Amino acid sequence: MAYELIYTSSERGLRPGTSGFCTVAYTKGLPAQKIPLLEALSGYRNAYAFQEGKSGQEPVSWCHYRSPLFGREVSVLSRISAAGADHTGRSNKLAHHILVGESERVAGGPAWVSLQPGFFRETWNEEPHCFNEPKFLPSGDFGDCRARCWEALTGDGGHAALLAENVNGDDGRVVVLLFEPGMDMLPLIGEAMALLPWHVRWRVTYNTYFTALPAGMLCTWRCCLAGSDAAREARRNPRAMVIDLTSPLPPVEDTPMAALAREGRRNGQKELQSVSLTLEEPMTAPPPPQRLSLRSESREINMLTLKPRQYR
């Protein structure tokens, strides 16, 4: 059973005496010590001043975090976004968190789950209340692993392999994608994740609108607005691989992973069998495909600038 929690600005919170930014809903049975941890993940930084009237351009923060604070085999899937004005006329946000245990993980991985229509709440106009029923994750997987969104954005789907080839467990290496408002980052994350075996997908953490790392959390793939403080900090990080979606891109190396991203998997074709990932042993869930071997040096990449477009 997966637990969920919703955090936003309200005249009255779910817990007695709470108002303003607070929890307005959660699943019955959610451990009390997990509630403040999820609330602490609800931060959101508007890209524009609220009065600018550009709320449609505000990025959405789709996240998958892991942390020892939640438990060794627990993940948090989140959607955090600007939410217009609250009851006082000030800027509001809506954070919807799903606490996922090992037994709830599905083959598609966290990005695939987040891409499913209706899985996350995008609005909240209800009175505070508890959810009586548990949250169930949809089951399924990517139908193909051809990186069509990367191809549309950069001209070469092989660029998705730049993320997948830099998965090295929890060794501190991060991949940073610099983007412009209006770019839909979750499909790009999903296509890169589709190149990985299912058990590795749940080891990869990401945030499609990264501004700061919450205390105690892990975040491997970070999407930062170009020119932001987070982007400037990423460029100073010697352990970060920076992929700039706002600048021209040199050709990507012709690797088996890049070829898979360009061509997809043909009917009956097995997973790549070239090498092995330096990650923990597979988790006990759906039967995993054979392991991939990914090796890459840390480097800065520049990507071709194209007009932002939607992929969903």
Given for the second form:
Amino acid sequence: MAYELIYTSSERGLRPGTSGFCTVAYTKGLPAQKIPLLEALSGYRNAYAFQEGKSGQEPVSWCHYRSPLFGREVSVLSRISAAGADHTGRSNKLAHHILVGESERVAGGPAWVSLQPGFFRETWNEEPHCFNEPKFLPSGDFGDCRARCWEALTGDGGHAALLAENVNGDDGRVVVLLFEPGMDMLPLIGEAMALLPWHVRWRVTYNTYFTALPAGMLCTWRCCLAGSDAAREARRNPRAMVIDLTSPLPPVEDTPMAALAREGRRNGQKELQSVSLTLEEPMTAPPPPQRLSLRSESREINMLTLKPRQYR
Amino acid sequence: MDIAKETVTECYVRVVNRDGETRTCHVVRFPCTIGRVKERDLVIEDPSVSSLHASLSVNAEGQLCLEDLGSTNGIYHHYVQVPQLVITQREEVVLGQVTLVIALTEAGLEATPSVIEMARKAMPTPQSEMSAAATTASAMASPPAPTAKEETTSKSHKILKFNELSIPSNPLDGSPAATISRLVGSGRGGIVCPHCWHRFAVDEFLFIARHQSLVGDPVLGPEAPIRFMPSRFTPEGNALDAAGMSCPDMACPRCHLRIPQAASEMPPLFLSIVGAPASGKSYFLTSMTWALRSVLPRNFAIAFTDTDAVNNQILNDFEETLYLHLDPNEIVGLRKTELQGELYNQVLIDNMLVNLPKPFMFTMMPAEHHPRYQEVKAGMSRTLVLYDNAGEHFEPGMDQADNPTTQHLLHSDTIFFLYDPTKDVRFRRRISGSQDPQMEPTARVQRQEIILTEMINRIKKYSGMKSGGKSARTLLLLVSKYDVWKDLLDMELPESPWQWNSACNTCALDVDLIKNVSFAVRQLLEDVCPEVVATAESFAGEVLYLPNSALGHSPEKQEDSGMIGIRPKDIRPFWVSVPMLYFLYEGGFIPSIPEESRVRHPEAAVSCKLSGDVYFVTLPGRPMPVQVPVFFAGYQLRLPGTDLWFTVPPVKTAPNMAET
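Same protein, the form predicted together with the partner chain this time rather than the form predicted on its own?
Then the entire complex follows, led off by the chain already shown.
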């Protein structure tokens, strides 16, 4: 079951007595110890100064983190963005987090899920409340894997393979993408992820507006605003591969993955396996996400009488 | 005789000043504050004693306890600086250049002085005072005082002994840790980390690896350089990491965050700024530090600089935004302080993700033209540590183990509580005609005494203070946005409450004026929001009420974004440095206007009746007495709305003690 949590500045929070930056909504049943974890991931750094008046152009942080805290590894899908002025006339932000369990991991991967329209909330004008229903992740997958956004940006879709080929084993090499304001990074991340087998996609962590690595988290693909502190820090990291999207990129080697990114997958073509050799491959195709229902089939029989339930 | 088993109800204190003069006090009520200014229960008028130096109290076990309250020169017991001392028998301690003999009985004071006490008599004394010291020593039937030449010899010997005693044996001799000032090694039991407030010994410092391959720290994450305990050093004293690189940077052994060397060399002064959300804490902090950069060196011969530009980068950005912006007509503003992100360090402690607020650190040192430079250089060189908390952190329920962002309150040497009158509907009703967007009918109001109560509860909870106990620290209650409510205060305030003092070649703080303003603001608050006054005074033995305005002008609302900001040309901060100056005055860092230079007003005939810690002052023509807390005693006060001036007598002996 996926849980969601919304964090923003509000006159009143969900927890009694809270106001200002606080949690305003979450799914009923969200374990209490995970609320601070999600709140801690809600940091946002404005790219522009207040007086620049570019609040509408602030980058959006779409991210997928994995955390080994609390024993079992959890995936957190988030969207964090600037949100104009709050009730006190000061800058606000909106963070929407989805805590994804292992059984909710759909084939498309985290970027594909984030790309689905309406999946994340982009505004919040409601009173604080709890969500009664768990968050359902849409099922689906990328189409032909052709990296059209990469092609439009760099002139060669094969550049998407630069990211995907560095995914190796559990963590892989950190790849830093330097971008300019106005570049939409999530589709680029999605196209690179589409080149990977479905079971590897959920192991890839990313942030489309990376400013700092939260403690206890992993982040493999990091999009840093060119000229920012994070970009300068990334350039100093000898183990990171830096792809500067603000200047022309060098040609990409002709690898199977680059070819897939350029041409897309033909009908019947299998997924490339080269990057996932170190990972245990599931025996079957990805399971469709199971929608939980209060009246699922297993509950249609009265377990005391072993007779069909009679609903009024 | 085991006196400690019974609860102490009294004690005797013999004060031996630098001239050898003695007086004995009988302390019958606790806590008993000790300091230089007349508000203290035991006043020691010696410049080496801080205005609030120490307190005598009875601890939970019923024992008498002497505690250093953040004094400049500390408390020395047998030549070792101690943060506190439990007194079960006759003890001698040294506060600056004054010796206190403390005993539980009057007869106990007369016990034979120890060998160390005798040595103390021969400790460094100015040439002019040596004869007096020698006279005192001989008067106490001690061994003959050494001659001047002998004293010089014994002085150097004693200083060597002092160093040996105050610095624990350090395996890192020759390393930067070993070069850390003697002050740190002895100050309040070691070093207090400005990030996580962990207290540790100097030899527990970790070093930060520099080689790029040495990354992966269990506390800071896989990309942070490794922290390590060194075993090899360069000839210059820097630690060597596993790859053989020289590592000068040091870190806290608990949170692994870097502590600038300057901050480790100079004892910290912690300052906490508390207030409700949107009360203007960030604006106040920015305006205060910006003002102090010029006020302290120019007027008080104190250098005030960034300890570390990296740590202070955010605050420096704030200062640039408000005070160095290119276009004076463009509306600028500071963003709402977040509870995560760039203002915090996230660390993994005990497998728990903990948010720690990033401290801003400033180095304060007497400038070389300071009139007493050599004398005060060591004691006055401090690292001022400040935090920019979000107001949400102070709200009830926000004090969590993984979010200990307000625990600096326990270590703070002073607390500034920012009270925002624009958030109080009662103030709003009295202020008419304001165009301030914060006063719009839809603008949020908030009960701020709840934040104050929560702050008090947290301090009491973590410090072990009794629920009915009072803190010996002065609480500065700053009534912000003075530009909006100044008409309610029946006073004309000067821009700078200090005057040039040719005797010391620096300015001197007009403490009389500040106290008088504090009284006027208190009267106003008691009239409008008495619960705030009651809450503050239930916690702190002394509360100073000060007006201030971080910007000196109302902000404007941006039509398109709905955000509020200010034009740099309108910024005229008012009294933003005064709270800090008063704190520095209390600590003995800056002088006040001398008695003979103060303006005295003709006083009305009043009758004062002391009850507890409040004077009931009956003024002519007024049926109801005015309540004046004892911390205003000794200052000439004007009753707001009248021309009646009066002074309540200092409480030197009563109610806490009787002088014998």
